[in-house]
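This document opens with one chain alone, in structure tokens, the form predicted alone.
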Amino acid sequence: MKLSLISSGKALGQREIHNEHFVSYLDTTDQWIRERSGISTRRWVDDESTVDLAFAASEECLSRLPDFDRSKIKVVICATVTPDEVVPAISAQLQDLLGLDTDILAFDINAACSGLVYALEIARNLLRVRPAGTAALVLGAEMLSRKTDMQDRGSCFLFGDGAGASLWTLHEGEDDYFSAKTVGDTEMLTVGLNEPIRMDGRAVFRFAVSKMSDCIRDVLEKADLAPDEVDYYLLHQANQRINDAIMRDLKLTGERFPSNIARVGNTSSASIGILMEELYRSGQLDGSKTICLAGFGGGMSCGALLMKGHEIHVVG
């Protein structure tokens, strides 16, 4: 059994940021800002909250489905770093606001920016031994803007706001597959519960293309594949340079890579599903597709799940 797409959503923070405000008061310059990211603006929140943003791409993604019977899910995870408080979980809050059935299984996760990714391979695993046609929504959603030391020149331009949902269900298939790297790091990157982030960013660098490469071959090989034969790497957009050595890596062109980092910047564990609801809704995925989604985030933790001959159900 493998996974399928049924729908997708994304909500992003109301204002927008371009590179101009960090040159205001910051000695920085846009071009040095884009050279060093890839990003050109970014959206952050004005008043709305984490759960805004969850419930706003949960329901989008479910709207694009008049018809679908919500009582179907039984499965809701919402990967976070940055929830609003501690109890209740977004996922649990998205049961009442959404309208779900109580007798679901809803919880949060945290694996920073690799957190979508981990949270699809336990949605498919928790799928598979529930009844035929049961569904799970699966959203990341971050406020990453409220956690930025808007002094730090070296950070404060990468992150922003926004939540990306998405809904599946298992079919007949070839099973997906699945790698992950975990290395307890607690200096390469945190998030305080009352501190902003913090991160050695030459040392994230060479992790991020090391692991996530590596976790990349790992799913290829398990699923004896060439990498020219993934139609498209669904990567966490942190920075455009990463992004860029995995491709080199792969020896790959970006044509396989969609990038929307010059115009959203890094939302954490958000990032894989607004980007995946821009291909979906943009008609580029399809049932010939053949997807990996890869991420990495501060723990340190990498993931990749690897969709071979995805099979996508394609609403309008």
Second form
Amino acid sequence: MKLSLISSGKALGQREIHNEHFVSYLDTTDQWIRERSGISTRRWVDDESTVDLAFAASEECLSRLPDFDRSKIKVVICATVTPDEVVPAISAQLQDLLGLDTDILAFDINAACSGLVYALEIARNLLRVRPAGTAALVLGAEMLSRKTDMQDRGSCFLFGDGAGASLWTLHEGEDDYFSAKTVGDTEMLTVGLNEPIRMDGRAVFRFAVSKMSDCIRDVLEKADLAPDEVDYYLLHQANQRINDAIMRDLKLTGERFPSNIARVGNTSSASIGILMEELYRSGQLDGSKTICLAGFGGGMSCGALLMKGHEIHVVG
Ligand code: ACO
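Can you return the structure of this protein in the form predicted together with acetyl coenzyme *A (ACO) rather than the form predicted alone?
Below is the whole assembly, all chains and molecules, this chain first.
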């Protein structure tokens, strides 16, 4: 059985922050930020909360299918490292906000920027043991501006706020392929309970390129596919140079690597969901597409999920 997308939605912080914002108070330039990261603007929240972003993305996802019966949703998983509070979970709050049934499994996970890929793998396995036609709402929601040290010129320009939500069911077909790697590390990338994001940018960069490549190659091998048999690689939008390095490693070109980092920045576990919404909305996921989702993040964690011949199924 394979995952099938039913719908998708996204929400971004209300304020658009240009690189010039950082130039105004730090020793940096717009050109340096664009060349080192690929980022020109990012969106930060104004007075919204992480739950507000999660709700807006989920409601957009569900309202795109007005005839969809919300009682089919039995699983809600939100990936986040920036919840508004520890309890209640964002996904639990969504039950009420979205008017979902109460006999659902709803929980949040923290796998840093790998979160959405891990959440989808969990949803896939939960759907396997539930009745046909059951749906799972899977989202990433982050407010990283709240956890950014705005004086750290090596990282403050990277992050944005947003949420990406997607609705899934299982269909007949070849199983999806998953690969994960975890390398326990407390130095490379941390976000303390009351401390901002701290990272060794160069070390994170090296980890991302080497381990994300490993995970992608692993799922390709399991699926018996060559790199150019994948239509789209939806990679975590952390730094354009990281994704360009993966692309070169796979000996591919840019059309298979959709990117929105220039205008959205790094939204951690929300980034792949936001990118997926943009592809879904533009019709690029229609038909039988082979897609590979891959992310890396704190932990250190890394994961890839390959959906061979993926098709969207609209269900009422
Ligand atoms: N403007 C101008 N110069 C700068 C800036 C800046 N904002 N920041 C650093 N520099 C300087 C440094 O001082 C250094 O100068 P030196 O050569 O004289 O010592 C030089 O630029 C190079 O610095 P590096 O840190 O080596 O720059 P690098 O090319 O590695 O780019 C970056 C930094 C963009 C952070 C990169 O390392 C990166 O993207 N790493 C991965 C980050 C990432 O993906 N993080 C995941 C976050 S996940 C999460 O948040 C949960």
